[in-house]
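Take a look at this one chain, the form predicted alone, written out in structure tokens.
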Amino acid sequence: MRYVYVHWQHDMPEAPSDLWYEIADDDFQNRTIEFYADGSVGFAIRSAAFDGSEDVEVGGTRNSTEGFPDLAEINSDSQFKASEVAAADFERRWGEALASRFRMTTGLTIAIDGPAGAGKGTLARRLADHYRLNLLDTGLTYRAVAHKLLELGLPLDNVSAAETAARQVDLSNLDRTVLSAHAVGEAASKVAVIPTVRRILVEKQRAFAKAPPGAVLDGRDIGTVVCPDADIKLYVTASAEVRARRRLAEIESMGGSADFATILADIERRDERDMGRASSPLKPAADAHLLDTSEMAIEAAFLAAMAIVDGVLAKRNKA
């Protein structure tokens, strides 16, 4: 494959100006992109006819039946200005131009659940990058509501307080540094398992998730309670194992020390507790894609994760 990206210097609020283009081997299009100056976006996918037939397009873009000619050619015109460019650079705008094209008619939201350690908070921090979303991990809500607790000395199962303190939480306004201290997340457990804490919290994600251009939110019922009717659900999970081994890698990264047993143990614990609960326990939502990244780097997970989310929003705007 290669890519090319070529300007179109126009006047016509009816043609696009900005076109991206994957040329096949056989250097017809594969995938071609089109951006227009009011901020619309068509896009069209090759399928297996030669002849074009069964392309998915929308926005009335369209592959050429046609060779794609070469660059020189273009440029011979000066309205025009065309170059190669990568691969990433070229994916970057196709997922812009899918979620884009989504976000016409309705907002786009992708809820990632799975347990602690699975990599779902960084995966979500790259997939509300990519799509350019609003970003939600929702552990953090109940870690604000745990730390406030601890910083009054109340005791975690002081149900007024807990609930005070979740009407209180600031969404745009979690500080992970602070959230993150091992002891705020033991407490965070805790508070967690309080239905009216939960409930308080969950009308506040749900508030979050409805905000426009779409979000991203990460925690373990985003899928089930949370945003059950969200566009796109993935359940990202791993060994507890590995998990494990991740925990002590990172912890020794900063200098830290730790033994593997014992954050083993407590990742199986707290497993245990999140998938036991009686409310909004920890499980994938029945239309979740799976995603297992116990052999997985993140990035090949990010990629894994893009094609899912990509598949399904090509899917619904040719609806």
Ligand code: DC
Second form
Amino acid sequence: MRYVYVHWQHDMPEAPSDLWYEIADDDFQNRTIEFYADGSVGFAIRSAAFDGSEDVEVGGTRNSTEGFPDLAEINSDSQFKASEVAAADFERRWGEALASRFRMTTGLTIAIDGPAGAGKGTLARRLADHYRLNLLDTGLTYRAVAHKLLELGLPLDNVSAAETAARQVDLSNLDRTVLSAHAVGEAASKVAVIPTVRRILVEKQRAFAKAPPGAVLDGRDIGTVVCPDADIKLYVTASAEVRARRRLAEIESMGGSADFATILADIERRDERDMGRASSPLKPAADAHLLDTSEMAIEAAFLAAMAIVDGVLAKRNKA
Ligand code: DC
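Having displayed the form predicted alone, please output the structure of the form predicted together with this ligand.
Below is the whole assembly, all chains and molecules, this chain first.
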């Protein structure tokens, strides 16, 4: 493993003032830290870049096919000055960068809303990983209530049993494997229309959002009801057909089979229930950034979201 410190000599306010690269054996960087002139820090972990399929930043430009350049090659570009450093030095700077990013994002809330299957869950996970924030998929809390009622064999409109189940929901103990079943999702959409269940769960979700170091929450009413003061609000959507196609591909990739028309009808029915209910219907907050992922890969959506978050962090850091 080689560690290289790359200093950007160009004097542009938007450009990183220093670049640090860790170069992996196969010539692809897998960790980058960037120090910006305004004191903010950017970093990336590119553990999946080894097959060359992902964009790799080389000397400040994007290059998806070439490996990391030689030091001589970087230095022949007058904008950069590269030198090899000791591993310990790199680790120290990496630690400082993480600590600095941690300080910058403390108290940050990112609210992500959108219909089922639009990609908001993946986006939320990527953002939480990147910015080191807590993550809550609020759909799981409604699923946990529905699962409890199904388990007890009670009807989904039994309000007092649903309220009791909602009070018992433990955010630190939500079992995604059990709760992700299709039937549980359908049932969740039904218990989610009960206003008192929503009140109880929203209170727990708000407490989660306030806990340090900050959080990414995804659901249907995060930007409108749970965290109306969120620093960043994203509304992620995609056409029902695209979402049905993705769901079918997911089922098939797990060795299952399903009928496209049935999935599409399910999605449309769920949209109607989530958008049409009286209590906190799914809709974009007035100040939400819209991300339509119909024609966009999740990586592109992540980069777009990251640009929005970085913009907010840069402003915060200047204030
Ligand atoms: O995102 P999901 O499929 O896990 O959500 C399951 C159901 O829970 C969804 O159909 C509507 C409801 N839900 C909600 O009403 N409000 C949220 N914030 C999250 C989910």
